[in-house]
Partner chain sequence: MASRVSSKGKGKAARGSRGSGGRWTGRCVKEWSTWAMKKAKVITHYGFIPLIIIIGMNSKPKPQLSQLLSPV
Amino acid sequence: MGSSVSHAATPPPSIPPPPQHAVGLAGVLPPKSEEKSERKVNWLNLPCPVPFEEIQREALMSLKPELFEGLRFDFTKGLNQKFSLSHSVFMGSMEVPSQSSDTIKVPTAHYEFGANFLDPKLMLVGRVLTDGRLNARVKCDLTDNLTLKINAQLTNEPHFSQGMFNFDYKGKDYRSQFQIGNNAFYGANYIQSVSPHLSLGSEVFWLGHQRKSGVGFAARYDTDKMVATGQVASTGIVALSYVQKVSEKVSLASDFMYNLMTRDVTSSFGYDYILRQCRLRGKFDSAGCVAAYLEERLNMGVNFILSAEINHPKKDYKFGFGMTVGE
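May I have the structure for this one chain, in the form predicted in complex with its partner chain?
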């Protein structure tokens, strides 16, 4: 923080103006823009930080694409600017969590119908599956700064439904959130910008039925070229991530997670290429798992998706393909 202020004091070196008729590489590269003037940091006017749950969003977007196994077909039909319906078919294997180290895959096929209403002030998203499960998301701007978010998964089986209410308040250079969930879950978090690039946050939660509570701290340092985050929680988890934006089209990300209770260490490295006609994400991690996810734009609104995940130690090979039609 102090170093950025001291750099502002030294004047930037002057650059010679580019030649009129550019030769060689200079003709291909864009002209060097004026040096970004290092303004004195205005400590009273810091930018608003990202929400606490999105503190690792760049790393999650690059390292955790929605890998799947089987066939996936999504069709989104827009009826007007705000309202659209979606039909989605999935046929493949879903993994069932098991106690032993073997992976248990259950072949499933389902059709999902969804309706979306997107307004600047109100967003309603609902998805219902053939077995009666409903996924509902509501986001409502009660005032300019206060937002209510509701997230619910309702099932026909009793005691398996989940719901969460979030109240978000956005201040000038801070954000705070209060959460109420089923099973008497209460949580609150707060994040504050302490410098133009650094923001610090903390969260507490309380699980009523199991009488568990926890505290966590997080920090995020971001510039135009990189984002570094760190999170520590009293549940014994330490998570660090680093994303470097190498160019407009390429980002590299890495992620490290350490669980103090179970002494589990996981580290993964990935890349994210955002090109004109496709988006390719790949990663490999310390558990011996290599994955890749490709979204290729065949035509306006038609995307072809390929997903692959190879887990070498467990000998689990998952390949999937699909198509997305509509926005």
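Moving from the form predicted in complex with its partner chain, what structure would you give for the form predicted on its own?
Lone chain follows.
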């Protein structure tokens, strides 16, 4: 008796369906990646803004270099980690105010002796010149957030001595300052961060002897690549500035100023180029003035300085060179 085996028909293998191609641009463009979630801003932990008086510090580095005319030599000798002495010699010319449009210059020369005391919580700087002027600066950290600054300038001429006391308070995301000076001067300013990149501020002052007062407002927007500022005051001044950081070594700056009272408008453009051994800064403005300032590092603690300023409309030309020794 033979066993019977049933052979069932084997089903054919299943063929996968052809891939469905997208219609239109969707078939050409790469698939979209998942969008990155936006970084949330912690509005209770905003950065502390720059001081109100330094709101244009990046632009001033390029547009306001320390130009001079003649010969300058500065020597600084450190006696220890906190105390140092400085000697400075200047020989050049000084402009004398006149009613005519021509620039009148007289030769001048002076020697300056200085003493510096630098401590993490106390800074004392004093300068004495041969013409009788005395300049002094004091910066003392009373607390971690409160700083006292004193600036004084004493001269032999009557009514030309000046003194100023500043009380600076640094908060978590704001700064405030109160000022007291001679001639019954009182001032206060406040600046607040309103976003990670935007800060707004205001100032007010009163000059008692002249019976003048004023109010000003300012805004600053900064990122890793640019800084833009704007200021307006009741005295009729409108000031704008913009700094673009092209690279780690090159930055460009521009500013615009309008005086509502005198109807004067000025604008300037500047650059700041940092090389391996030198730093070059320069500017040119709408008044026809072109300036350049070069600092060349010859050795450790030895710098050579060249300064030039040309004002073609006024036929005023200033050239200077100097050297600084010591850090």
